[in-house]
Structures are given as structure tokens and as C-alpha cells.
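In the form predicted alone, a lone chain appears below as C-alpha cells.
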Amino acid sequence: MMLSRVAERVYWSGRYLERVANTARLVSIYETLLLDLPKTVKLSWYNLIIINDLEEAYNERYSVRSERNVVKFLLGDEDNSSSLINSLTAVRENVRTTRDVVPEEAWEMICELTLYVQDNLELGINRRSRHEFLEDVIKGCLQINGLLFGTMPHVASWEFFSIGYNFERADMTIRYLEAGLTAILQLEDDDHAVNSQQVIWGNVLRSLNATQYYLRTTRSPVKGQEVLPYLINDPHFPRSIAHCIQSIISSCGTLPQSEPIIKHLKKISKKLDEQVDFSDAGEELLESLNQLQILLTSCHFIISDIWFPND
């Protein structure tokens, strides 16, 4: 039996965890793309505000939507709860409460990549070394994470973990599609705009480390209409929205009282099932996955329910 408090932390543990690689992986994908599109497209470094639902916070902080105001708000801003160095520092916290059930390799390493980000967080503000700063913070999570799966015995802890971070890892998938579908809605109808949209869908790619599997597994070109639906449906990739979903499944089912939760996922895996026009890249995809996202956003509620009660 574990506490419902334990429990609840190593969930936030492993949804932090995750929560700080993907901000370090979203920063450094957008100025990648950025480079990469003709100087003809103009994106602003504000939908990374939009895509993460901070609007009012980044307003109540800043006037101006400059690059620098933008990555300074995910990267380092502490009234920012999402930021990367408030997430890395929630992780630290949740883990130092549950040392008991946690590796205390791995209690050593967030300390670590905690006192790194703490130290070079304006290595990260700065465009010059920002890519850098970025590669050893996604590269500090990945090992971490790789410790946790190696030496953490599979039991009701580990399950609590592993649903925090697919359940991160399923947030931010969308959230990378709806930066794709955002981007492309805001390209000129051109003559770059074909080759701009492969520019975009490629980045899509790159940041879930999933192009050289993608091209596997479709052998297809890099183009919306089979990016979008390997992303959200393919089941062997693990940051495809329908594996993290099955994967919570699976931890779930270990785990008492389960049912509600169950039921829950098992309606957004028959909503992913729904056939969608994917070369209509339109509002009306970008609102499906918003709705999928909502659908996402409320099983945290159910499982707070289930398992984590207030005292």
C-alpha cells in the first residue's frame, strides 16, 4: 500500500520531468525552424505563449512579445509555474519528500541538472549559447529518466510515475501538432508556402526525436496529411498520442479503483479512432485537437479523485 500523498508526488515527478525536457525541446525546435523557413514567413515567438495556454501570465509580466522576453518567460520567469527552472525545481522538490521509493542515484542527478539550470539559465536566454544550454537540459532529463526505468522496481511507484510522464508526454504531443497546424495557418499562399509546410512538418518531427521512424514506418515524404496521423495514432511510437494513452491504460489497470479512469481513457482512444481529413490542415483540425486536449487535461481530475484525496 502506498500513501495517497507519496503516490501523488512521484505522479508530479514524472510529470515535471517530463514537462521540463519538452520546454527545453520546444524552444529549441522553434528557433530551428525559425532558421529554417524562407525570411518571407513571419512567425512570432509568441504562439510558444498561445500553444501553452500563458497568455495572461506573460501579459501581467511583459508588454513587449520579443524572442527574448518570450524564451526568458518558459525558460526562467519564476511566476511562471511552467517555466523550465520552476518545473525542474518542483521535480527536486517531489522527489526529496519520496526518497524512499525513489533512486537515490537518480535523487543525485536532478540535484545535479538543477544546480546546472540554476547556474546557466542565461545561457539559455542568450540565442548564441541557447542551443547548447538546451541539449544538455533534454539530455540531463533522458538520463534521468533512463535510471528511473533501469532501477526502479516496476511497482505501484513506478506506475504512478510512468502515468505522470505519458501523461505530460500525450499533452505536449499535441501541442507540438498545434504548433504545426498554427504555423502553417499563418503561412502566405506563396510559392514557398509547399516547401515551408514541409520545413514546419519536419521540425514537427525533429522534436519528438520521431523522423528517422516516421519515414520507416510510412515511407512517405515529410507532409502533413501522414505526419499528423502517425503522430496521434501510431502505436508502437512512444510519443504518439495513442501509445502514451494505452500506456496509462496499462499502469492504470495495475492499480485499485481503476474503472473510472479507465473508462475515461478508453473514450479518448475511440475519439483518436474517429476518421479525420488530415490534408485540410484548417481550424477545423486545429479545434479537434483543443478538444482532445481538454479531453486530456480532465482525466488529471479523475485521477486526483481516485488517488489522490485531500487529507
Given for the second form:
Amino acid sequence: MMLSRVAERVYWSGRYLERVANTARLVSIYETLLLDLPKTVKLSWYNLIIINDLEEAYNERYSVRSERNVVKFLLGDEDNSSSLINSLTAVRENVRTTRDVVPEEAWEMICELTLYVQDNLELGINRRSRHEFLEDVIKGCLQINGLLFGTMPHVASWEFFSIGYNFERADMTIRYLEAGLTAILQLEDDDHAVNSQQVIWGNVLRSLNATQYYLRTTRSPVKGQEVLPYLINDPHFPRSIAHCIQSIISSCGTLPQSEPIIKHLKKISKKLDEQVDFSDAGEELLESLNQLQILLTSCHFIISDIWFPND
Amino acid sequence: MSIAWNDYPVGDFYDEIISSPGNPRKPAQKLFSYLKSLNSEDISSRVNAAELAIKEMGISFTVYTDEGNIDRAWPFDIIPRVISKPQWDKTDAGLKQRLQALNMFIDDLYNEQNIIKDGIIPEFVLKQSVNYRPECEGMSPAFGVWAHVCGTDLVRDKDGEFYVLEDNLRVPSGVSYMLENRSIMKRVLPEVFEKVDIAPVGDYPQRLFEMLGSLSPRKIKKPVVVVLTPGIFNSAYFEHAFLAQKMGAELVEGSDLVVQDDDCLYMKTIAGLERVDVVYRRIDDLFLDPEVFNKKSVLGVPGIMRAWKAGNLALANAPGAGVADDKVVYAYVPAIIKYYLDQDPLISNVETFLCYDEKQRNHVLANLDKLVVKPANESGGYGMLIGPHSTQKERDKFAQLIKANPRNYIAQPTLALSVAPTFVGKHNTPEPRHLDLRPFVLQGKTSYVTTGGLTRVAMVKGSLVVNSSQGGGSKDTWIVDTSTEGKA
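The form predicted together with its partner chain is what I want next, because the block you gave corresponds to the form predicted alone; please supply it.
Full complex below, order starting with the chain above.
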């Protein structure tokens, strides 16, 4: 049976690997979002810091909220524990200490990706080369995920990896929805507002790779009252909160002693099923997302209590 | 530009590859003609490929410095060292013989002590050995074997013969690098493997796993075998993880294990506690169990000695096995082989002077500038005096040390360590560099020796220090069978 310590590290590998890909995608999408919005809309790069709850760490480091500083902080800052490079190093260190349960090639791919990021970080910070750099990082993550998906037997180690990345995904999806809502609440009520809303929700979809399937599934143009329920409740889209929760429930179901966490997750599912009025994109909706985020965060502590080392 | 192989200097030392200017030794013939076919661009592209492969494969080791621990890429030279199969077969037999006798010796020391009663070894040698563990007295591990994994350091002298330089019976490391060196070579010089009959090295992890499994006190089909590591900050962590992965065993840290009131060892899993049968421990004796040894150790497992002594657990290597890699005991190994096996040693020792003996000590003190002085219980090349390279001040210091604690020092003549061509400098010029060889020997019910071993190279010109912690590098080691040539 799997060691508790190894379970914890594999879980974090899943989370950090997902975080690397998410960070790369977020930075690359944000660039195009800003280009699409009318000049009257004052969205700043600093919003990315807010989305990720990094205000405190950022302000200790930088006083100017410029594009270059924000991107540098998110991609390459050693003082930011969630920066792309630190997340990648965390994946590497976790895999290094659990090499006996992950496929051999995974270790090599992670070393390669880490080397690539270390050697080419400047490409990511410079605007002209940023897109290509981030694409390469995303591809590297996909490659590793693909390897694990295709070769790891679906035993406990796989389940912990999968719990980790689904957890991180659900967390990210909520953050993006909150960010979208917040941006919309900040819009001035002028001629551009409807168009700007569409741009913002469009980018939320894109940052989750959801546009294509959103359109096919909802058969609706991009608008808040359709995007929100799709990303929260669609049972099939892999980044919807409902789907992530469902995946975590089925992973936990294969593991010993899982009753308390499954009970908690089912509570979340139930909350997702509640009727919400998505047409009113206001404070109330934001508060309800906030509640969801708190419930989700507490999952981590329950998981940790059951399976991870407690000393 | 081609490489000027004819300018490569030969003659001062035994060269592993070249016998006279421009002429290779027989087992290295095909390798040499291949190397000669490469121009300097070919060479540098292969050297770079090897460096890249090492980084990508994540092959590293840790160096402890004042500024913190640094993870360094493994230093590697792409020219292999070549040994002929007949010579290796003899060495293989000699290594097995030696470990067998050493295990009988250790078992005797912790039980009857016949070798002392019969006057072969003086009692004080044992009494003053820092690696003797009275806690182990009366124990009798499976097959009478205490040192299950041994890394024996061999050197080749001017005459081309192998000599044993030291036995490492505690937690010898390096075998993962031996295996990784071969993987690098296959990536970088695949062409040569098609032409030369090189013995494979890859079965070590399986042999290790079988040997460990055979030690299980519970006679069950699938005993639980774990590798116990001190953790990520240990310089050999890479190897611990590597071996666990290759064996399919759990890699555990002290905090993953617990001994219960039933004196059995358990590991903490996601489903609760699971019993462990065999621990391949890569932690020194003194940190193994805070109940018995170093009270402050947080690396070990409280009670693990209790479980071992109760016969509920096998430890490899057994605690106390290090008593036999004391360098004073080393001097007695030929006598030990004779005493227990009634055989002559197949591999010789290097001539060794014991400083506790007055006559030998005076010889050592009078010849400090010619000898290598070693402390009896250090490893990793630390605390040594290399006479010919020393200053008067260093020699004075060692004279004091020897007089203050003669039992703790031995001295050996400076060997004319063999050399092999090694690419150095930014132009990758082949130059002779000194090397040694560490084969790994397993003993359980039966014995096994790796084909070849880890070849370590002193990368600094004229230097004899091969330890990776002190700037040494490494090479792949080929055991080549020339008898099959021409048949294929």
C-alpha cells in the first residue's frame, strides 16, 4: 500500500503541474484580452496578481504595477511561491522524491522542461517572444500529463495525482469566474459595456480552453448567464467545477478510509445544484462563488487529515 | 581537425587503453579505431551530447559547501575504460572470496571470536575499532552474512594487476552512476556497441532485490522490501531513489517507519500500518536507531534495532558490519581469508604499514614524504596525507597525529595508479588521467559481482583523488570479450 508521505507528494505534483500550465495559459490569454478591450476600460495587469491572491507578496517585491513586473513576478520570481518557475521546481522536487511511483520518463521530461524554463525565462518576460515561450511550456505540461495518463496504472498513486490536478483545476476555474465577475462589476455603464462583457467572458472561456465546447453545448453566444452555469455545472467539460468535483469523488472512492472527504464533496455537489439566478451578475453571485471557494479549500485539509503524514 | 593520438604520452603508468604510442591494447582495439575515426568536431558534439543527456536524465550528486548544498551534474568522460574478460573473471572470483571471508570474520567477531583466541588478530584492534558495535554481540543474521552489499575499491598498479585499496562495508554508494554511465554511453556512442562485445551491467538492481528478498524473516511469497534514505539532503539521494525505482521497492525515510510493541517494523501508508520485512538501509549505524545509538538522530527509526534483534526484520547491511572496513583490519584480510577459507587471496592487498606496531611506525615516520597515510575509519578520501604531494608542515602535523593515536593510522606506498585517455580542456585533447574502479559485490545465500563497476577518474592532471566530492569524474567500464570476435 502506498506510503502517506508519497501520497502527499504525488498529490502536490499533480497540483503544481496543473498550476504551471494554468499560469502559462493565464498570462498568454490576458495579453489578448487587454488588446481587445476598448481603451476606456481600465483593466490592469495587476488583476492577475489579484486573481491569484498574491497582492501581499507582490507589493513586498515591487512598487510599480507594470506589465513587465507582473509577468516577471508570475513567471520567474523566486520569491513568489506560485510563480511558474517555482511551481515547476516544486513538481521536480516532488517527483524526485517519489521516483519509485511515477514512470521513469516523467522524471526526464520534467528535468527537460525545468531546464528549458530556466534557460529561456527571458523569452517569457519579453513581449515579442512571450507567446511562443508560453506555448512551449504548455506543450511540455501536456506531454507530461499525456505520459502519466497513458502509462500510470490506475492505482492509488494515480488517484492522488488526479485528485491533485482536479483540485487545482476547480480552484482555477472559480478564480477565473470571480475575476470575470469582478471585471464586469468594474465596467462603466456606457455604450461599450455590452461589448466589453462579451470580451471578458470570451476570455474567461479561452483561458480554460472552453470556447469551442461552450459554443457547441450551449448553442448560445458568449454571455454571462450562459458562461457561468456552463463552467460551474457542465457535467462533461473537464474544467467545469462539477466535473472536477465528480472526478475527485470517484478517485477518493477507490481509496481507503475516504468517507469523510466523500461526504464533504457531496455537500459541494449539492451546493452546485442549487438554483442560482445567473442573469444578475452582481455581488450576490460573487459571494456565492466565494463560499464555493471556501468549501473547496477545506477539502484539502480533510484529504490531508485522512491520508497524509500527520507529524 | 583530427585528434593527434600519436602525441598521446604513454609509458609513465599502466595505460588502460594504449600500450605504446598509437597502439591500443587488444580489448580496446575496436574502441580505439572508432575514436581515431572521429575528428575534433565529432568529439565535441559527442561530449556535448553526453553533458546534455546527464542534465536531462537528472543525474546529479550533492556537494556540501559553506554556501549550502549544491546539486551538481555528474561529471563524465566519454572514453570508456576497457578490461578484458579473462582478467575480469579472475577479479570477480577474488571479490567473492574476499567478501565471503570478511562476512565469516564479522560473524565470528560478534559471536565466538575464535580468530582472536587463535591469535591471528590482536584483541585491541577490535576493542579500539570505532565501528565495533557491542550492541550486536550474539546476533546471527541469515546465512551468517552481515555485509550484504560491498563496494570494493580496486586500483591497477604499474604491473597491470588489480589490488584492493579498501573495502566499503557500511553504505557504499556509486552503483547507480555505474548504471547511468552505461545509459549515457548507449545514447552517445551507439555505433561502438554494435561492433564490440561488451558485457551488460543492467541486472544489478534485480540481483539486489532478489538478495534482499531472500533475507526476509517472514517466509512469505512477496516480502516487503524498502530502501531507507536519510532524505533529499544526502549526497547519495539520487542513488537511493534510483535503486528503489529500479527494484520496485518503496523509498522510505525514517519518519515513514514505526516499531510497534510487538517489536515489528511498520510503514505508514494511506491505509494504515503495513509490516516491513527487509530494510536496505542507506543510513549510517549511528543514526539508525536513537534508542540505541545517537540519541539525537531524527533520521533513524526508534526501536529498529529491537525489531532486528528480535528477528522480525532483516537489515542490509547489518549494523556493525563496518567493523571489517577498518583500515587496520584491512591489513589482516589476507590472513582472514587464509584462516576462514584456507585459501590464498586471489586479489592482493596493497602493502600496508600498521602504525600501532613500533617498527612499522618508525618506518612510516621516516618515510612520510613517500607514503600515503590514511586514518583507519574515514571514507571519501578525507583526512589523508599524500606524501609526495605534501608540504613539510602537513607532514609534521601527521607525524603528531600518528604519535598521538597510532592505532588510528595506516600507511601505504604511493601507487603508480593506472591511467586512461580522458578528454580534457575546451579542445577535448586526450590526456592520461589516473583512475580507480569500484565493483559492487552482493552476498546473501549466493554471491554476485557487477560486471566491471564504477570507474572514477581524477580529472586534475597528476592528481590521485578520484572522489566526486573532490572534483573526480567518471567513465563507463567495459568488460570486453575478444574471444567471440570474428565469429559474428
